[in-house]
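Okay, so here's just one chain, in structure tokens, the form predicted alone.
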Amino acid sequence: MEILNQLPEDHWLNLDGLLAFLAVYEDEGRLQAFQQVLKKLDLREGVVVEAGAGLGRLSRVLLEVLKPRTLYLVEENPLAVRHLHTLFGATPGVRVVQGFIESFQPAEPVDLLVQEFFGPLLYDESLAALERLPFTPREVFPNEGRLTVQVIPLSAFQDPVLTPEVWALFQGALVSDLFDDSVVPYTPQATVLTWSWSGGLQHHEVDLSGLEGEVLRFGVEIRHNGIHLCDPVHCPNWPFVYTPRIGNRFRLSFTYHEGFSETRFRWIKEP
């Protein structure tokens, strides 16, 4: 989905953000998985903050399942905020707040912060914002994630267009949704990154020596208290990411800038 006509830049950016929300809400598996685990949380009549409420689909689940005393819906996109006011403006206990979560200061202690700031490379969207909160929630949902990697021969995808010559042109680029993911089962071979609310981001040294293949496939797994919630197979909101393999060791790094983490990727030369 993309906007094809010329619009004022600010309006184009806000509408483009709405299109991203629509893609998220097509992911019914994600909503169902979240709902099942949220039902197990003992937070009725508590204070809940949803960071990045978007168009309010998860907000409805939070109201129905948790029955919070107060639900703060924090959202930066002004068009989404307008929609949230339309949906929940008359709902008792719901407060719609426009702005970034790292600038939000609630008027009362927060029992639960609900967030979906994971990117397809785990830390490449907005998880860093949780390190800048001006308040400390009693609990965060989901509170764990990890990024894993698999090495695959290019020939296994049987793609007539992505020949070895064409694939080589993508060296150094991390590309999502590139291959037919169903052709090769995802069997992670190493953990690249882990994140938890209590421990933050952790890098893991990965050495691909002994593994055969020209394609790296990265996949993110989202969990809460050890319970599996989502991965690219079951929740397409977080797609697989691919890059050509040109070595055995690599490094991912992230720089937080204006609400998002920018990703850098480099191969480490062999000694």
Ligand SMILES: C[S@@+](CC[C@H](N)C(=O)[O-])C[C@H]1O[C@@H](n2cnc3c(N)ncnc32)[C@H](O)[C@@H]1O
Contents of the next structure:
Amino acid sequence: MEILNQLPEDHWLNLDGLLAFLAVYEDEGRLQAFQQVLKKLDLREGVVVEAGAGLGRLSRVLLEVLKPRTLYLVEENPLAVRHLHTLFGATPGVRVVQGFIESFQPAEPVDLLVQEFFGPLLYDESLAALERLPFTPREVFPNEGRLTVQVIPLSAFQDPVLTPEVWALFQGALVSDLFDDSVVPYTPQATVLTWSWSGGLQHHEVDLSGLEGEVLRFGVEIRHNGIHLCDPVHCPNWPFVYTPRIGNRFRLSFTYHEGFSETRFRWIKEP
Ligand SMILES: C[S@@+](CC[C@H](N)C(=O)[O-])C[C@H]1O[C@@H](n2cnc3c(N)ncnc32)[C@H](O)[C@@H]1O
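Output block for the form predicted together with the named molecule, input the form predicted alone:
Next comes the full complex, this chain leading.
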């Protein structure tokens, strides 16, 4: 999806932000998985903060399932905030707050912070914002994730366009949604990154020597207290990410900028 006409820059950016997240609201697999686990949290009459409430789909589930005393919906995108006011402006106990979660100062202790800041490369969306909270929630949901990788021969995809020569043009780029994912089952071969609310982001050394194939496929897995919630096969909001393999070791890194992470990727030269 893209906006094809000229608009004032701020409006364009805010609309583009909304479009970027449409897939998350349409992902029924994710909503169901989240709902199943949220139902088991004992938080009746608690204070809940949703960090990045977007268009309010998960917010409705939080109201129904958790029955909080207060639900703060914190969102940085002003267009989404306008919609949240329309949806919940008259709902008792719901407070819509415009701004980044990093500057939100709740007036009372927070029992649960709910967030969906995972990107297709785990840390490439807004998880870094959670390291900068000015308050400490008692619990965070979901609280764990990992990024895994698989190596696949290019020939397995039998793609008439992405020949070896064309594939080589993508060297150095991480591209989501590129191949027909269903052709090769996802069987992760190594863990690249792990994140948890208690431990933050951890990088793992990955050495691909011994594995055959020219395509790297990355997939994210989201969990809560060890319970599996989502992966790219069951939750389409998180597509697989592909890149041409040009070595055995690589480095992924992230820099934080105004609420979001910017991603860097490079191959490490063999000695
Ligand atoms: C993937 S959507 C999730 C929406 C909703 N929580 C859900 O699960 O359906 C992420 C939302 O968080 C907002 N967001 C991202 N980073 C944020 C930040 N640092 N502070 C506040 N909102 C943020 C985005 O604008 C977007 O609306």
